[in-house]
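Given as structure tokens, the chain that follows is alone and in the form predicted on its own.
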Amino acid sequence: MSEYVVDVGQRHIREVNEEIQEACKRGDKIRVVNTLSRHNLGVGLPPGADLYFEGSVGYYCGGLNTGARVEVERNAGWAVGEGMSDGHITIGGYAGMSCGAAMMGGTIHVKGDAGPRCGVAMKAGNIVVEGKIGYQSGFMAHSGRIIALGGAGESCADALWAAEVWVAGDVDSYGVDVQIKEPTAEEVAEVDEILAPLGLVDSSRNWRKMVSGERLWYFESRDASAWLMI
């Protein structure tokens, strides 16, 4: 497979993404250079595409990914991988707010920390963060798993639906309607299957598995005082 280089610079992002899409159609392995932390790079990538972004990217990189393999050398701004349905995204450094928001499948692997509301409203898939996840990560996540190996910030797993948040390390505070469960050996094995291809399995971890307490599923206005955090 030949490598095709896309230079971003100050070019119009539509022009850059059109060039990326054409290279995907040819089956090229794509290296994107001179990114300048620009926004909306690599949106709507097709299955089988293979991209490497040198440096850092801005918000929404890899959004609506349908099966591409994407690697960002350094940091990513807000909403990396938002709405993705398949594929794999690796962030070499920090991921900003709302990493994996509303994602419907695939895997996002963040080698550093992730900002607030990681996995907000996610519908399926897995987010693995080697560092710490930020404030209110997992907020209203419907399904899938968020796995944080370096702890979690305040209001973790607030208002979960059917997703799970797994944390190894300290949790600053829990969100509303969170239930902490002891994971079974079978559940730990399932998480290890996700971590194994990333080289992150460690049998010594003490997991906190967070799920919904299910009280918010049957919310009534007369109970509002139990949920308001102001």
Given for the second form:
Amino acid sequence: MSEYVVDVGQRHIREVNEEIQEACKRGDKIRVVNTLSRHNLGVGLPPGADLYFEGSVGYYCGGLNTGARVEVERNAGWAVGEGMSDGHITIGGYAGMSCGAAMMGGTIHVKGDAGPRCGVAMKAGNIVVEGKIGYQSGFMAHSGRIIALGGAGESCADALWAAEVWVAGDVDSYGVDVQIKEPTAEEVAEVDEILAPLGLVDSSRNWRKMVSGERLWYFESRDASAWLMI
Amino acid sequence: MCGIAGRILNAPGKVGRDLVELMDAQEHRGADSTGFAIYGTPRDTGYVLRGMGFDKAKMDADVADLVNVIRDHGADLLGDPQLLTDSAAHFCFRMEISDPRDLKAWVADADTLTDRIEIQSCGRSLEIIKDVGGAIAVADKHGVRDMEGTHGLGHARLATESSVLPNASHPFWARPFSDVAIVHNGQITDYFTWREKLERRGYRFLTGNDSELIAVWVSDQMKDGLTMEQALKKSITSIDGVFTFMIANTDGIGFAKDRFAMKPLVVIDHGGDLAMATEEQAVRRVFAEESDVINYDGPSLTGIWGVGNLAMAA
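What would the structure be for the form predicted in complex with its partner chain, given that what you showed me was the form predicted on its own?
Every component of the complex follows; first up is the chain already shown.
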């Protein structure tokens, strides 16, 4: 597989993405340089594509990914991997707000911290954050797992649906309708299976597993007590 | 949506040029109007006024009325007014004036003319330039790239809750306090409640833009003796909505973010040489090389960046 270099600079992103798509069709391994934190880089990547972004990227990088392997050297802006259905995205530094929003499959691995509402409304897949996840992460997440190794910010797992938020480290505060469960050995083994390929298994971790208390799933408007937790 | 930006230079220089870059990079966040607040060489006495009149056909009479109010308060023009008349209906002006006897009283009197002619900034160093259109168009029209100074703010507006009018553009001056300007990205959801309260206290609103509320609210806090830091912190619990706003004065730039962390702010700080913007790709127009970027993504955040060197380079 040959390496193909795409230079972004101040070019139109549509033109850059078309060049990336053409290189994907040829089966090239792609190195994207001079990224300048531009938005919408590598959106809609096909299965099997392999991209490395030098430096930092802006909003929606790797969005709607259908199976590509993407690595960002430094930071990503808002909504990295939004709506992705498969593939693997690695962020070397910080991931901005709404990392993995509404994703439907695949894995996002953030080596630094993630901003607010990490995994908001996600439907499936896994988000692994080596640092801390921001305010209201997991908000209304339907399914899948958010795994934070460095703690969580305020209002963690607020209004969660059927997803799970796993946190090792401190949680600044819990969101509305969160239940903290003691994970079983089998469940920890499942999480370790996700962490193993990333080299992040550590048996000494003290996990907090958050799931929905289900009091908001079929909200009874005459019983507003659930909201009083806010 | 809207986009905001700030720039602080290590040494006085072409802050206008950098703010135009920051706003051009964010034009997709709103091209209805663009504005700049630029802090130039501070003067010991006298003020620079920037503003606009709404009927070009009556420009001479309206400018004369404004000058009469200036003279009524013991001040005078320090040169001929600079007038910009290439818009279809409105005109823009810049005036340098000597000190009125009482700034607040003079502003109150000048504000009785605001249905015809409106002062949009008054400062020892502040000049607010704003107009309809994108960053490049507004910058070309008003010569913003050539404006030098220590720091400044920028704003790209996507009008949502009020009309696209030249005077409804940001930044807003926190009248009648000289040299205080704000830019805002977000929606103030208790705008009408606050507006009613502040109007009962005697404040005048010149537009229907919810962001103007922040400027008026800040004025009210300053009148009560709050510092910028105190006002920023108080805004988070006093004002409802989703917002990130920045306030500038002659000493620096401060920001506040709402309790819901909905509006981003990204900063690159190279030892006091600072660029702030809604989007990282904008600050990278100023600092193209890879830098440590600070994301102020959390809820209820405030901060202030000071200007290091106020002395204008020779």
